[in-house]
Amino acid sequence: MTRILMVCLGNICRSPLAHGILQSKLSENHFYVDSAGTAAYHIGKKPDYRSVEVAKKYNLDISKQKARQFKARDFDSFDYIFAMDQSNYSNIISLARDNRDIGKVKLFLEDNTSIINKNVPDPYYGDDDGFERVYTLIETTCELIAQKLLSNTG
């Protein structure tokens, strides 16, 4: 089974929506998709309301999501690990225990070539509008790494 993680600052507006989307595209019996933040800010607490509704709108059900802090022992659990922007790039590798740990962390726009700056915005701040821009380039990124994922396991 090939596990994937993505991962935000917080772990309840980002990464929640590409754990979302990402798992409706794939098969749950080849793969596994969770979340996590780089800090522990919101810990056990569900996606923000507004990640939750703009899934919603697109039919999928993030509400049951839990947030989670990103652990070391998580390299060990996942073989991709995808940070939303270079800041939690940078907190995650400085977990990385060897070169093995670091080769199983990218950017998650780094395959978007459509896409000039590799930094998910985060919406947490901002209006509705931004989680809806947010959905809408992660479902795009969540495509093009499935279809990846795909091409590697078939």
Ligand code: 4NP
Given for the second form:
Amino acid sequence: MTRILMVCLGNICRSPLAHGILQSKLSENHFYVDSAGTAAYHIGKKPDYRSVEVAKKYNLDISKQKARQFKARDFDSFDYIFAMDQSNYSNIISLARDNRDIGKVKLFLEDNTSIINKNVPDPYYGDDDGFERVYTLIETTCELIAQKLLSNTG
Ligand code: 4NP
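Other form of same protein, the form predicted together with the named molecule, not the form predicted alone:
All chains and molecules follow, beginning with the one already shown.
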């Protein structure tokens, strides 16, 4: 079983989309996908309705997810930890206990060579169009990540 964690700030906008989209591309027999936020603001809440709506438009149900906060023990539970932006990355790394923990963390957009700015924009304070753009960016990147994971594990 390969375990993948998607992390943003609130765990209500970006990482729930990355969680749902990547999960939909991988077999649950071989991959476990989850998400978390570095902040505690929204613990226990459902994803933002705008993320739920945009996912629904593409036939993906993320409404059952519940926000939780990233903890140091997640380094033990996951093989790959993807940070949505540089600030999330720094917050995750600040909880790392050793180089093994640090080695699990990557920027989500790191291997998407068609994107120069490696931060997934935070759509929380923007308009609904922001969610559509973020969905597309996350979808194309999850496709790359899924292909890479599938080629790694056979
Ligand atoms: P997310 O977006 O990190 O993509 O879930 C945010 C959600 C909530 C807040 C900031 C970003 N907030 O400040 O409450």
